[in-house]
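Have a look below at one chain only, the form predicted alone, in structure tokens format.
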Amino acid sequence: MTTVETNSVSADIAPTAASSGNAATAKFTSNRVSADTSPERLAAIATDVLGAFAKIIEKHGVTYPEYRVLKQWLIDVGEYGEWPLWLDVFVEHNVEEVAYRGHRGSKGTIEGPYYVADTKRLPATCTLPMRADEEGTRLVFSGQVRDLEGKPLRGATVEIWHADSQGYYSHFATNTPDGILRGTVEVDDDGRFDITTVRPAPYQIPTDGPTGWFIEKAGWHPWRPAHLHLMVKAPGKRPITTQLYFDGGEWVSNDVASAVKPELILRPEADADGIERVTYNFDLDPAS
């Protein structure tokens, strides 16, 4: 088992929506983006989008004081680094669905903000890295990836990230060492992983900002169930990531992400030494 002390934060900072945003947007602008998009197909979009507004101030008569308020809002979020967060709460899961349409393999849902990219390569069978005294659950994680005709996918990855059992992140929170409960693992030769790691916690998103703020307006709740982050690579295969819940969790009949799917339901069963244990395939398209 690879363990991680602690870092030198006290382990009673709890981290903040500034702080948590902040992080993700440091993340995201890190590595600048493009879309080979043509200038007709932004002006159509950018058509609908601003089509789209109009039509909502129409239908609910939005006042000046509501539109002033709007944009006090919007400039609270940049200021607080949350776009990344309240994008991928409210939005990604559309983007999803969209980009996967006609997908005949395994469900993928959104991606979330807090990935971390070039995570520490494992073996087939490991433990993902984590504190010497780690709390939660023992969860032993198991599969296979696969192509659509069921066979053993040589080669492939399956990127691992989840909160611990509290709901932090590492790389995310004050609180929470870089590096644990992440890892990039390399199936062996009949495509077989076997990973063991902590069962994660529901985790409630950061609400002491802006995003937090909306929901509460809202009369919303602000809490994702507990999760498994996935991303599966193989050569020659269209790369997957996806969730995995837990059956009968809190949450997931009503999660804030609206990216719960009935394919994504974990039912791990525990053993005589109360470590749970659950098998889940993975099976990828081609590559377009």
Ligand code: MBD
Second form
Amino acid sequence: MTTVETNSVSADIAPTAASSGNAATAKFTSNRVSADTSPERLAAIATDVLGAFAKIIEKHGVTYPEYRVLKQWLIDVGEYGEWPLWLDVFVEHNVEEVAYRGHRGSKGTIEGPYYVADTKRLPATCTLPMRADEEGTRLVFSGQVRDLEGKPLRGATVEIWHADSQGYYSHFATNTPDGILRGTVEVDDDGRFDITTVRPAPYQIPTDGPTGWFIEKAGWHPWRPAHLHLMVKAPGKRPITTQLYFDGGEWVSNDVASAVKPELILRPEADADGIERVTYNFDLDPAS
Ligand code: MBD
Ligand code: FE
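For comparison with the form predicted alone, produce the structure of the form predicted in complex with this ligand.
What follows is the entire complex, opening with the chain shown before.
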């Protein structure tokens, strides 16, 4: 088993909205993104965005004080680095639904702000990197990666990342050693994997930043149900990004990020030692 010692000076400092937000923004901007959007398409989308603003302002009679508060809040979201968080919580689910229309294999859902590429490569049967004294119920997550005909896909990888038993993600929370509860698992020749980890806790959007203020002022709640994130890839297949949730878990039926689907619910069973085991298979569409 791989263990990671907590040795950073900041390890015991409670994470702030700005520290995780700015880490997520730095990670996102380290990749230069682009899209092949034509000027005509850009103009059409921009016209509709501005038209939506116009309608809302008109409909609600938005005032100058409200306009200035909006302006300040938008500035604050940027300063706290919370655009990846805010957008992935409130907007990404719509983009994902459109992107995977007509997809036939296993369901995907949003990626969220806390994916890290190129994590430690692990064999098909593995334990995720964790602290020597990692808290939380042991969870063994097993399954098989297959094509739409059920044929095992050798050469597939299952990237997994999730929060710890306090709801914190490594690389984004200052109280968490880098690299824990993340990995890139190489399936065996039969497409199978068997990953030992701990059960994550529900995730609470930081309440001390502009995304949290916005949620609180609106009277909403800041919670996502406990979840595993996965990105499953195989040669010649369309990759999927997904999340799996736990049956009966808090917030499963009212996720702030609107990312739960009925196909994505796990029902782990505890064995005599209290270790939870669950199986889930991933069926991938052909790459188009
Ligand atoms: C998360 O852990 C997450 O998965 C998403 C989508 C948004 C915020 C935090
Ligand atoms: Fe998450």
